[in-house]
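Okay, so here's just one chain, in structure tokens, the form predicted on its own.
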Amino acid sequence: MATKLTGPVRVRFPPSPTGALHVGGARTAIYNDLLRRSLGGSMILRIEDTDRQRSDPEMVAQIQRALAWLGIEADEGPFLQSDRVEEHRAAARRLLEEGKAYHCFRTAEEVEEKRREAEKRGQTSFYRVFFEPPTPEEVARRLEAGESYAVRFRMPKGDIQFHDLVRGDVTFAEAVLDDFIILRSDGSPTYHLSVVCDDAHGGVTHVIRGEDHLSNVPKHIGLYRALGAEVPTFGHLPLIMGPDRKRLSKRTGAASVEEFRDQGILPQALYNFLALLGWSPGDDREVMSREEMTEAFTVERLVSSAAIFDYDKLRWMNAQYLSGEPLEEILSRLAPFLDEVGLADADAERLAAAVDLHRTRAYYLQELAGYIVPYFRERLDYDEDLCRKFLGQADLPAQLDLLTERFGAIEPFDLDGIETAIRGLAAEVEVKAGVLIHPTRMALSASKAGPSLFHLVEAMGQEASVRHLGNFTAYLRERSGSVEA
């Protein structure tokens, strides 16, 4: 349905600082980012803060942090929409002077009364059906009397037609179009006037945004034309739905970008995941670098059907990035989570070895940090239920004593030496290697599952491995006596 584009383009991302940047806004920013990268061009960051009561300066900072974390850097801005209020007012005065807008002295109560009357009759309420614009004489008289007024745009006659990059040809019939306010009675510009003025001022060529703005397009096209500005190309993205196919909620993934960061999602993974919620590269690829996405991105592959936020898919994709990204990148992203578990000052070499060993098993950075804790803790807490089968093996403590001695004597402490020590001792005491491998894993990690034991022991290091084995052996002796009693 979409039209093939050629560059360069000039796009904008205009979040409102009335809340944190959530996944819907992040996806819009990503598509604008991919479009300007794939075709060449630039992106403007504009903060639409004209809602003074609800705008929060901290949210401006949060939006910038979230975009920076995602790796989206605007070429221009951030600009505050409120800085251009006088230009917006001047545009409204110009439209008044040219007869493309008119003074509106009607109160909100009068308009609401007509709306209720129309609703009772089963009709749609249109301002221009119920109210005539005031005559020049009436305007002069009421202005002279000091009456307050709004400025209402005179919607031009005729249907409004445009081609949407996502939805194809769209027509809004004249019958559904109405005059609308562009300047409130307190002198503040409305969203419609401000956004059109700013897009025209910024030379925006393409407006990529959510489908909730689709109904605004005829108003905006009318304003662009009335102001003598070039009408940009529009593309309206489908909603993101939860797995239940209902509007995305907090429970189904409508979290802020920084909440995903704090859960241990990598920015590369979230960018990749959101990019595929409404776009396809045209093949079976799912895990893609930003460069690969940029090369493959075309508006022809944007889809108009609602996208489903699959948290399990995000979890899986994050695991792919944890496994595949350079170790230095993972260590850098892991730092805050290591701090949370008290490992901010852990030995760098041992830390890197442990992270590299466990990152293929983790879904989140937070989970990965938890896997690393045993490598640096003096003593581990063992779950008696998990250790129950070891408590019933009378010969095990003595066997682990021997293994502890051999671990202490390995030189150098490497994979070959570790495997030789375990398998050699198993042969000597005439047991299968698993009889020693399983309790050794429990001793070193307090867990039944994990990576290859020989790699685990090597990454743990000689000193910690010997210490944990000794502690676990003492635990078995103590608990065995208690169970028998």
The other form holds:
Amino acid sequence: MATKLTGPVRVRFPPSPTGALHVGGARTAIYNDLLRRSLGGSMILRIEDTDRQRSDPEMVAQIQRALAWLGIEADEGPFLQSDRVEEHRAAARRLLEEGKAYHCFRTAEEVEEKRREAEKRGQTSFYRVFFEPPTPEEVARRLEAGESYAVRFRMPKGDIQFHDLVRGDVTFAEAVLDDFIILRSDGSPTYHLSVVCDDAHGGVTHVIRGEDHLSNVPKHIGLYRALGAEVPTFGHLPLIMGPDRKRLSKRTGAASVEEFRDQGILPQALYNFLALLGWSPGDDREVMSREEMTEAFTVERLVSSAAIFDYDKLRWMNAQYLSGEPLEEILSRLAPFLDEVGLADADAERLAAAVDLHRTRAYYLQELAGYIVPYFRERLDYDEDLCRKFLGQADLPAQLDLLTERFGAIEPFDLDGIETAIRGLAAEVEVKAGVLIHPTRMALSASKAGPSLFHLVEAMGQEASVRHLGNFTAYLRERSGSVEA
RNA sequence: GCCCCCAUCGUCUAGCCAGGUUAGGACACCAGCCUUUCAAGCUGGCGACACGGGUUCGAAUCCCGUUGGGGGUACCA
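Alongside the form predicted on its own that was just displayed, please also present the structure of the form predicted in complex with the RNA.
Zooming out: every chain and molecule, the one shown earlier first.
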């Protein structure tokens, strides 16, 4: 089905640099990205740093890194909202001159008090019901006296109605609309003025953002009109909830992109998962490449109800990518995790073989790195509880001696040779193959679970296999001796 | 309080706009198959239209209400 929207579009992603990139923000960026890619057009990255106290310049780089990691590149920016405050002030001045805004000499405390009173009486508080705008004479007089003032926007008469891309028609009755501050008494522009100015200035055609902005739309539309700018098309995405059904936050679990990255989630998996949290292609596809998602993306398939973040499904999605992506891709994503466990310069060939063997068994890169460790460690530590069963088999050390010997003699050291050695020895000493297979797995990986043993031995290589097997046999002799004594 | 938004399995969702389906898929869970172990994979199972009124031959689908959830209500963004 063809979308009703036509490109090219101009979208934007405006994070505030007050913290790491949140997955909710990331999802908003993803839908903007998908919209831009599917319809053609461009995306602007704008850093919303109007709130100087809470803004941290460090965060800008961090947010950019997180976006780049996800594979989202803006066509323009990052622009800093604070770079254009002079333009924002000029806009406020213009509105003042045109009578579309007025000087407000009331203090915040005064207004607040009036509000509380009204609330106590069970009434809705409205600035413009309680206070009259000052007359020109009053303005002149108080300005003369050097009184400070804020600039308040005069909300135009009439209901505000608009068509939201994900919610359909939304109406705010005139009676519910109030005048609001656009320039603080310290001369700084408020968020509402700034976004509208910047979006208009940037020629933004589609504003896709979180539902927390839905009730700001009347203010923004009022401003666009007063400024003589074209009103963009809006789309408000439902928020992402945590398992507690409250807005997702770090309190209830990982909530920032970098946390997932550090846990070993692949960017492809997070992008795919987030895209599906509030959108579906309309058929049964779930694991989709960015190209497939771009191709299938339409705003009418955006879901309008809030979704709970499902960590389990993300984990599954990651496992899908872990086993499905090209090995080279996995290897390069795994590198930092190998670094962490001290395997920064492991032999590339053996590493690739080991990773390929374990990738279908891991949910996270971190976990995968853990599986690789035994391949490159000189000696392994064996857990006595896990080895209990083997410690009780008196014949085992002698059998493993024989196996170690045969492993050393296999030429070439390949799957066939390995299997023949194990099965052959088992037949000779008259035990089932499993009797040798399980302790050998323990010997090589210090774990009772893992890939098919023959493959494990092959990937481990002759030298390391013989070494681990020898060490393990010695361990068995030592422990069973001490247990008996 | 007031305003706006939302409501299908435990979770993500398809189906709704253009009423008629055994209400479909995925995650999770359970069972079986496969198997040298663990995963993966395959097969099957469990499991939902929030409630109440309408409209209609017929309602998950359309309308109204209730309940529940979310967001907003700033000289925060």
